[in-house]
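This document opens with one chain alone, in structure tokens, the form predicted alone.
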Amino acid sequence: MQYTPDQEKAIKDRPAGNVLVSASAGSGKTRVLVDRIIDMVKNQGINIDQLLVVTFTNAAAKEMRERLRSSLQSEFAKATSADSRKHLLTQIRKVAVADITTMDAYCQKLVARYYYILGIDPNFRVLSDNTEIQLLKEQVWDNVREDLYGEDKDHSFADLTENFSNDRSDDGLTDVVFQMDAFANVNEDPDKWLNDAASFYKIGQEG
């Protein structure tokens, strides 16, 4: 593959800092990243399992792994010195265990490895089923709503419910709560977003 000067720079340069490669879809970013890794393996003696290669999707991670394995095999076939062939063969074998994965899968791996430091159950699992997530949300909201009704001595929660719902159900308030939850969770700090949203409606100083 014939590289542009910028692509060649992205592959070969080793600045004291971060490298950002920005390009449109189909412009060869994956190929450039693969060749940058191959260059590190060949010319810097890096082991591929020392690297963390993160992609957005499982499909992209699989493609990256396959491309790296194919490129290493090609380099092994061209290598002439015994040391180079030995190093490249080791890297080919390590591709299967290298951290070429999505960010969430890598984080899950860290949590599974260091659960005792984090103080969590080693049998944890990632909640990824949307139906199960919705059912849990509804269960939590039902429990919270029941507690609020039970402690509603000044009828403030009843008034809030009536404001968004009707006399047949409180689904209107439920919809608002779930919408607020959805908005909050796309922010970096959901709790801060919720607190800021509430403070917007404060009038003057209390007391």
Ligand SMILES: Nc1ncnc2c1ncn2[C@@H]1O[C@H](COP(=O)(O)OP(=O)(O)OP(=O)(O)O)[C@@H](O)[C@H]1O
Given for the second form:
Amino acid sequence: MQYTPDQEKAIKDRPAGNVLVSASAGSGKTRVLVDRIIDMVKNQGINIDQLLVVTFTNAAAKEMRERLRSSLQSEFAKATSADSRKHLLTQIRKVAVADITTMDAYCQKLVARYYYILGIDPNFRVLSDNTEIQLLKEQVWDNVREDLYGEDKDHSFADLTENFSNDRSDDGLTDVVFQMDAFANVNEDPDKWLNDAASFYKIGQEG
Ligand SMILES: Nc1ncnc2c1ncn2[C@@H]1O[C@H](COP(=O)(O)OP(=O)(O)OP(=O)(O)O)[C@@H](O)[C@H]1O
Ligand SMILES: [Mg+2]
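Switching conditions: you have the form predicted alone, so give me the form predicted in complex with the named molecule.
Now the complete complex, all chains and molecules, led by this one.
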């Protein structure tokens, strides 16, 4: 196959930084990424399981793994020296377990391997069902609200609830809390964001 000059550059160049491959649909982006990896494995003695290849979807990861496997197989068929045949055969075996995966799946693998450092139960489970997430959130909020009402000696929590209620419902505060939760969780440090958010409402404490 004859690469275009841009493809050639993206495959063979080894700049110290990053390479951005941007081209229209079906124009050979995945080909470039696959051949870049094959070039590293073939010409630089790198093992395929030393690389982390991240895709957006599971389907793309599967495609990438299959394309790497078939490229490795055709390189193996072309290889003449005993050393490179041995190296390529090892890669063909390793491609099945190489980290060619989505970011989510890779993170899950890391957590499963290092749960003891993170202080997490090894039987952890990923909460991915949106209905379950919502139910759990509501349960937690119900408990928190009950506690806050129980301790509400100065009536401040009742006032807060009242402040966000209207004549039809008193879900106003619930909506605000859930919105704050959503906002906080897209930040790197949600607790810090929540603490800082309160500072906007401190009046007359400048400097
Ligand atoms: N320089 C080239 N000469 C001939 N065929 C090529 C060349 N580059 C890529 N191809 C072939 O074109 C087809 C599409 O390439 P590829 O899947 O890499 O495109 P893509 O940009 O990743 O597409 P998509 O946007 O759908 O992800 C593949 O069969 C690939 O082997
Ligand atoms: Mg592609």
